[in-house]
Every structure is written in structure tokens, then in C-alpha cells.
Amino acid sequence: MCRIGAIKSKVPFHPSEALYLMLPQQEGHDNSGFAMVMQDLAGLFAKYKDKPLLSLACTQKGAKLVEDYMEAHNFRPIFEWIPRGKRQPGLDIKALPYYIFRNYDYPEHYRNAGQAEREALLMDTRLALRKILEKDDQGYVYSFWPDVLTLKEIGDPRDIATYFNLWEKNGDLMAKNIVVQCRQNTNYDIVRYAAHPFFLQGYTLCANGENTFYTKNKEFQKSLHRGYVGFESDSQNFLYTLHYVLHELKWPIKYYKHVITPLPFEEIEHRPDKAQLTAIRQSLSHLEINGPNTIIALLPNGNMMTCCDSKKLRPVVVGGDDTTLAISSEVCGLNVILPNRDKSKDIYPNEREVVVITPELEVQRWKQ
């Protein structure tokens, strides 16, 4: 069983807080990897929040392939942070030669483009870079999006943090939102793309559990959108459905829960929204999920959310104070980073519930 976590704050914080959230839950993350997505950045990237940020790990050849592609497609680099890893003996990390986090200016003919055009450009660019790097196993590109940084690595989370200087609160990496998991994918081959959290066009998601409808979800999703690729983990289905419901169909977040864990037909019969819920069951049945799982997601508008499977077979808790809220698989993580919170206000979402945290730290709870 995995462990997952997320932190949302009114003030920027360092990624070491996410590590302290996760380390007490060590039994559930098995020390096989570390991955995080940071959104609403501060520190080094504070001046470039409107510029797309490319996050990748690669070989020397891979770095050259990326540079050549971006230059050929008129992306102009404007800022770059390349972490200098601490290559200490004995560290449990399968490090690649280069980790590059680079802001670009949009191609000139896109600078006055609309939001939808820019979103399509950034996604298509990431997919093209992924294809180029995959050809000879030259690297991995995780995200290409304004104000979002993604890091994924294989190994012991403590050693990975040491390698990237993530224990040192020097102010370089700061954000108001972080989603994190300290475990590599263990149901399939261990590859960096399979590590949670997953990202697509501003949507971030990680999951704790299994999706036994993986094949059904995958085959349907492959026909829905060109961005639904990879499928290295059954949990990627959750992200693609989230993106499809909110970004493509433009439905409210509450309907995401109705798609992945629909109500029984006999219960729908007595609902005032019977027509909508019946239509969902009839048209999107291939997006229903099954099995024990809990989901944490971060949306483009800064909202953070969590929900569970229809039987509540995986744990999750939400808690915090006036400045910071966190979501965690286990309450011990909250006790480490938020020891002075009012524990009586902690929320343990149930199987019919969606919990949303707004950027103002307002907690909204919606029942199916």
C-alpha cells in the first residue's frame, strides 16, 4: 500500500516539509523512490511564473536533443536552474547525469495566442520531447507548464533529498502547493514516468491503491485525447479522467466523483439530478474505477482535492491551521509538520465525499 501527501499554504514553504510529512509513514512507501510536483512557485522561479517551465532528467545527448528541438521551434530560454547533486558514496539513488529546470518564452507567434492555444502548444511540445528522448532512452520530461516544477527519482527518499540538497532551506525552491509520494511504482516495471504524482495541462494527481478497471479505463481513454499516453501505472487513469471531466467536458469537480465511483441505479432513481447521473453511468461507464484507492489532486486554479473509493478501503486525513493545510495517508505525517493544529478539526473523508481546499484555505465538503 502506498502513502501519499500534499501541502497547501498561504505562504511559500520549502519541499523539505513534504519530506517530513511523508517520512513517518515509511512502512507504506518502501523507500523505492521520491517524486513531487510543486505549483505556485517562489524562490528562484518567482520572477517567471507566467513562463512555461520545463522539468526533465536526461543524459548529455538527451539535453542536446531537447535544446535543438526547442530552438528549432522558436522557444527562447530565459532562466535555468540545474541542481548540482551531492554525489556522496553510499547514497541509494539511480541518478541520471542531468536534471534541468528551464523557463522559456513562448514562440513569438504564440505570445498573443489564447489560453487554449497555449495549453495545446505546451502539451504537444512535452509529448514531442518525450518521444524524442524515449527513442534511445535518453531521458524523461515530466512537465512543461508555467509555475509548475516536477522532480522524480528512484531510490531512498532521504538519499534523494540529500543528493538534491532538499534538506537545506536556502530559499531556492519554494512553493505554496506541493503534492508528493515517496514510493516508485511496484505493480509494473519501475520507470520514472510511473512514479506519482502525474501531471497533464495543469492537473496533478497521485493515488494510494489499485485500479482493477485499469484495462477498461486505458482502452477507452486512449480514444479520448492525444495527451492520454504512457499508462505506466494504473493510477494514471485517475489523472486522465480528472482532466477529461474538468478540462474537456468542463464539468464541476463534484461530477468527477460521480464518474469514477457512480451511485447504484436504485439510488439514482430517487435523486433530483437523476437525468444527469443516469447519463454519466450510460456514457462514461468505462471511466469507472474499482478497487481500494485514495486520490489527491491539485487543479490549475490552485484548488486541492481528495476523495476515496466507494468502500473507503484506503486511509486519508485533512488537517491544518490558519496558514497551512495538509492531506496525508496517515495522521502521523500531520503531527510532524503541524503539531500545534487543532486535531479535533481534522477531517477523515468518507466514501461518498469530495473535499476541496481553496487557495484561501477554505475547506469545502461535497457529498455524492
Second form
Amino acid sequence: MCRIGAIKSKVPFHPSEALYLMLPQQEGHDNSGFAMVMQDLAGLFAKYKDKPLLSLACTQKGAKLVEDYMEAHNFRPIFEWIPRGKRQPGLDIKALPYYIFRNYDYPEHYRNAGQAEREALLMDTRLALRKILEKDDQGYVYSFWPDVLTLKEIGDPRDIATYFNLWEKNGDLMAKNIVVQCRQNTNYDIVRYAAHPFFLQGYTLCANGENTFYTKNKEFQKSLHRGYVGFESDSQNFLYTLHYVLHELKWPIKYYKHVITPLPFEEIEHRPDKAQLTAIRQSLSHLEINGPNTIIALLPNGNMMTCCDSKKLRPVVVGGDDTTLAISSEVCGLNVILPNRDKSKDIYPNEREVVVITPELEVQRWKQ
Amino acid sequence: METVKTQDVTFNDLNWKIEYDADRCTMCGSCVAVCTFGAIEVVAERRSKTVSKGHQPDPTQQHQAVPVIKQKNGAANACVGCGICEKICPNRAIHPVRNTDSRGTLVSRSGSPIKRGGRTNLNADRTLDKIVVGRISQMTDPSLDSERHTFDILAPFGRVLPATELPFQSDGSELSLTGKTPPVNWIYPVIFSDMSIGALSTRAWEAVSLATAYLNEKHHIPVRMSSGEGGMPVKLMESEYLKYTILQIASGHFGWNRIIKAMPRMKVDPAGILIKIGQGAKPGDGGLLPAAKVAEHVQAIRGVPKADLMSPPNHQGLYSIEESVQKMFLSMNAAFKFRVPVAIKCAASATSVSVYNNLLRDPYKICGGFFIDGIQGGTGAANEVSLDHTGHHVVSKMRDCYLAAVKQGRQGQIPLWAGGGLGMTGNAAADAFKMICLGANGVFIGKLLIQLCGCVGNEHGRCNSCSTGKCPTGICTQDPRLVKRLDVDKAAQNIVEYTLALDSELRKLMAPIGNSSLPVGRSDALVTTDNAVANKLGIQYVC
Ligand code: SF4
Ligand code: SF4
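Other form of same protein, the form predicted together with the partner chain, not the form predicted alone:
After this comes the whole thing, all chains and molecules, with the earlier chain placed first.
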């Protein structure tokens, strides 16, 4: 079982916080990886918030392939952060030779393009890079998006942090949101693309559980959007559905839960919004999920969200103070990073509940 | 000695031979009285007997004329193996035996094709029994509890729009509907399939209809029953119970004048309309109700005189799928003012995927279900050549249709319903569940229901005499004396009890794979030890 977590704060914080949140939850587990998505960056990247940031790991040949592609497609590099960690021997990390965290300027003819066009360009570029790198197994591209940085690696999270110098709070790498996971999935092959969190066009998501409707979801999602690819993990289904409901269908957020875990027909029958709920359930029956799950998502507008499966078969807790709130599979993580919070205010969402934290740290809760 | 004429048809040329034990027989005559086919008679036979009457043994041989039960010669009175004589005999003196050296297929074709009812006798192989539910929730995800958890066991009947076409308007936090969507009824994933009054006796039809109403009203299991071609009693059409019925229109359009006349007085809408294009048991063969079965009440319901009633193999004027769609659109949808979903039933065929694609792409989006009927389905009357030698297996065909929809991202838009031999071994829940995992939204069952009413026919040539008007169980005949053999209440009760068991069995299959709603298209839950089946259906091969 994975452990997942997320921190949201009014003031930028350092990724080591995310490690402190996760490590206590690692008890008895295999420490097989570390992955995080940072959004709303401060520190080194603060000046380039509107410039798409490419996060990838690759071989030397892969790096060249990426450079060539970006150049050929008129992306101009404007800033790069090279992690200068301690590459000491004995670290448990399956490191790749190159890690690229690089801001680009949009191609000339996209400077005045609208939001939708830019979003499409960024996604298509990432998909193209993925394809190029995949060919001879030359690397992995995680995100290409303004103000979003993704880091994923296989190994012991402590050592990965050492390798990337994440223990040193030097102010280089800071963000107001981090979604994090400290364990590779256990059900599938250990591959970097199968590690949560997953990212697509501003939507980040990680999940803890097993989606037993994976095959149904996958078969349906494949034809819904060209960005719904990979499917290395059954948790990608959650991200793609989130993206589909909010970004493609443009439905309000509360309907996401109605899509993934619809109410039983008997209950729908007694609801005032019966017509809508029935229509949603029947049209998107192939996006319903089953099995034990908790998800944490981060949206383009900076809202953070968590909810569970319809039987609440996986735990999650939300807690914090006026400046920082965190979501975690287990409360022990919260106790480490936010020991002085008012624990009586911790929220344990139930199977019908959705909890959203806004950038102002307002907590919204509602029942499906 | 008589000269043997080898062309004479004698009982040992026929499919069934009667075994009779004169020593056990008390000459009650029940078997002869009960045999509706006139296959046996009482005759006197000369027997040589050794008799001893005195105090001391004093055996003498005598010739006596003794009454015995004897099977008749000739194909016209052939025993069909129904076993009713055996059922009634108090002394177990008589029973039919399958004649492994039968010449039945040769001696029964006297100038015209063999006609019979029932089902195919040649294609009874079972793909579904080679498949098991092999993806059981263990460590990674918990099984559910079939007794404790709630399960949503419902399937759509009606056209489902893609989400992008739902007439929704968003104010940022709520969606509201700004237009109409096609009607969709969520019903039990097992439909009691279309068997007409005419093919069935009124009593048998009544038993199915009683069971349907009882399951809905008392057990809240929303089972729907299809009327079959030929309409239904006006009283029922004008009652509340119409909502449990799917009205069928087939190529003969029998009964529709009465349905249309009853419309203004209908209190509720029917559950749906099913347009029958073809039937899996006898694709391309049209409907057939022999005059022998066109009793007075059948004439009344259908509005016809006593005569052979043939439904043409096609709807008149129907020359393309597009036209059938139009036909549905214009007549059926409009008839009920677009409140009642309209579905279509076709015999499974090598062309099913094309038909399904056409329906999926129909711009009016009015087809509310695609019913595929396989070769193992049943019928009241058909030419044996159609029953045994035409048709298509339903399992892979339904799967092909589902995958065709998957390819286009249209799965679920026109619900897939499969039938034709499902439940033929008595295990309808397992059959339904596997079909659902392969992509069906639900299944329809017919033969199983009449078997629950007492039908003794099977896939090995037993009985299958539904076309003769002599159904020995009173199910498939209009002869009032035979119909009395059927206890309506008991038959309905059998159907109810079977359905309750089926419902629990479905839960028992959903719980271990950890699903609380139907796993439509969850092919990953299935495995097979047959490599060919695995390849064809795209499921995991195991050994
Ligand atoms: S088995 Fe049926 S058809 Fe044959 S003799 Fe007995 S009752 Fe008649
Ligand atoms: S018992 Fe009646 S319904 Fe069953 S096969 Fe024989 S004739 Fe047909």
C-alpha cells in the first residue's frame, strides 16, 4: 500500500518538509522511491513563473535528443537549475546521468496565443519528448508546465534527497504546494512513469489504493483524449478522469466524485438533482472506479483536494494551522511537520466527503 | 412368415425407443392416456407362457393373448423422448431410451423440411464453461461482503449520450439540464425474454408475467419481461403492470393494431419497445405459428383468423440498417412521444459488428439497446435445418461488438444485451456475470424460464416438439386439456425462487472481485484454460 501526502502553505516552504511528512509513514515499507510535484514556485524559479518548466531525467543521448527537439520547435531555454547534490558512493538510488529542470520561452508565434492553444502545445511537446525518449529508453519526461516542477527517482527517499541536496534548506527550491509520494507502486513493475504523482495540463494527482475498474477506465480513456497515455499505473485513471471532468467537460468540481464513485441508484432516486446525477452516471459509467482508494489532487487554480472510494477502504487525514495545511495517509506524518496544530480540528474525510483547500487555506467540505 | 419390407419405418428407425417391462405393468393405461404424441398404444400380443396350477409342479405351456403397451411404428407417431409416460407410470414399467442407431433424420423428411421447436441439437458446446472468474481480490484490495455491502445490480435500457453531448449548463458550482435526453430505464440485468402468447400457452405466459410482477412488487427486483410478438391481453396493457413489460414488434407486426388501440387507455408507459429483426435460433427463417396453435384467444389478441401465421424473415420494405433505424425513429419513438426507449434485437451473425457500428453512428441517437441473440437460443417453431445449421455463437459476437465500441470510445452508448442459450445449463448467474465482464450490459433468458415451468426439452433431441401443439407439459400448446397440466402458480413460484437465487449468486460473484456495481467490460476478471478462447476474447490464458 502506498502512502501519499501533500502540503499547502501560504508561505513557500522547502521540499524537506515533504520528506518529513512522509518518512514516519515508511515504517515497515520498502522505501522504493520518491516523487513529488511542486507548484507555485519560489526561490530560483520565482522569476520564471509564466515560462514552461521542463522536468525530466535522461541519458546523455536523451539530453541531446531533447535539446534538438526543443530547438527545432523554437523553444528557447532561459533558465536551468542543475541539482548539485552529494553524489557520494553507497547511496541507494538508481540515478540517471541527467536531470533537466529548465524553463523555456514559448516559440515566437505562440507569444500571443490563447490559453487553450498554449496548453495544447505544452502537452503535445511533452508527449513528443516522451515518444522520442521512449524509443531507445533514453529517459523520462514528467511535466512541462509553467510554475510546476516534478522530481521522481527510484531508491531510498533519504538517499534520493541527499543526492538532490534536498536536506539543505538553502532557499533555492521552494513552493507553496507539494504533492508527494515516497514509495513506488508495489503492484506493477518499478518504472518511473508508474510512480505517483501524475501530471497533466496543470492537474496533479496521487492515489493510494487499487482501482479494480482499471481495464474499463483505461479502455474508455484511451479514446477520450490524446493526452491519456501510459497507463503504467491504475492510479493514472483518477488523473485522467479529473482532467476530463474539469478541463474537458468543464463541470464544477463537485461532480468529479459523482463520476468516480457515483451514488447508488436508490439514493439518486431521492435527490433533487436526480436528473443530472443519473445522466452523469449513465454517460460516464466507464469512468467509475471500484476498489479501495484515497486520492489527493492539486488543481491549476491552486486548490488542493482529497476524497476516498465509496466504501472508505483507505485512510486519509487533513490537518494544520493558519499558514500550513497538510494531507496525509497517516496522522504520524502530520504530527512530525505540524506538531503544534489543533489536533481536534483534524479532518478524517468519509466515503462521501470531498475536502478542498483553497490557496487562502480556506477548507471547504461537502458531502457528495 | 411375413416378408420384411426394409423401407417400412419401424420404431427402431426412430430417435427414441420405448422400453417396457410387462412384468411391472398393471395395465392402468396412464401412459397411453398421457402421451400427447400417440407414440404408444395398447395391443394384445400372443405370448407363450409356462403355467403350473396343481399342488405338485405340473408345468404346461400355454399360448395366451396378453394386453401390452407397444410403441407405434411410423414417423408420424414418433416418440419424442419427453418421458411423460415414465413420469406418470406408478410402477416404473415404461421409459424412453435414446436410439443410438436412429435413422430419424432420413425417415422424417417426407417432401418437406422437418419442422420442430426447441433449440439447436448440434451446437450445444459451451464457451462460458471454459471461463472462470480468476481475478479474486486478495491482498491488494479487499473483497466485499455479499451479505453486508450494497450492490448496484442494474443495467441501462435506452440510448446513453456521450458526456460531451449532455445538455448541461454550468453556473460554476452546479450543473443544470437545459434540454431533454433520450429515455433510459435502469432495469435488472436479466430480462425475461420474448416468448409470445401463441408460442406459449396463455397459462405459461401468465406464469412468467406473474413472476415478473411478484419480483418487482414484493422483492423490488426490477426484472422486465418482453411480450414477444403478437401483443398481450388488453387488460394487462391497461393496467399498472404494463410498466414491467417490454413490448415487442416483429416482422409480422401481429398484435400491434390492438396495442395502438389500447394506447389512449394506458395508465403507464411500457418499460421499452423491442424491435425484433431476427432470432438467434433460426436467423433468416421468419416467425411461424402453426394453425394448430392459433386458438380462439390467440386469434383475438393478434387479430387474425385461424391459419398458419408466418412472420416474414424481414420487416416489409426493410432493405438497409439505416431504414430500420428510421423505422424505429418514426414509428416507435414517436408512438410513445419519446418517453419509452426503443431497442433492436438481431440474430448474432458475422455481420453483427457492422450493424452495431451503424446504430452507434446513427445521428439521431435513438437506438436504445442492441440485443444479440445467439445460435443456442430457443424457438416455438422452425425448420430443423435452420435450428441446427444456421446461426452464430453469441459470446464472441457480443465481445466483438463491445470491442468495436471501445475502439471508438462509444462503449455503453447503445447498451449491449446478449442471449441465446444463456443459462442453458441452469447456471444463469454465472453466464450473465461472465457476459457482463466481457462487455454486455445485461442478458436475456427464455428457455430457462419455460424449463422452470416444467419444459423437458433439451439440446440432445429430447422433446423439442413446441411446434406441434402437443406440448406434453402444457407450456407450448393451446390445447385446453394439455394447458391444464401446467400449474400457473407453481410455475411462477419456480421462476421467482430461481431469480432470487440468481440475484444472490450475482452478489456472490461481484463480492470476491471487490465490485459493488456491475463490472461491465471488466475482462481482466476472467481467465480461461483454453488458449483459443483466450485469444479470441482477449482474456488471460491460464494453466
Ligand atoms: S416418452 Fe413421451 S412421446 Fe414417448 S411414449 Fe412416453 S409420453 Fe409418449
Ligand atoms: S415440453 Fe413443451 S415446451 Fe418443452 S420442448 Fe417439449 S413441447 Fe417444447
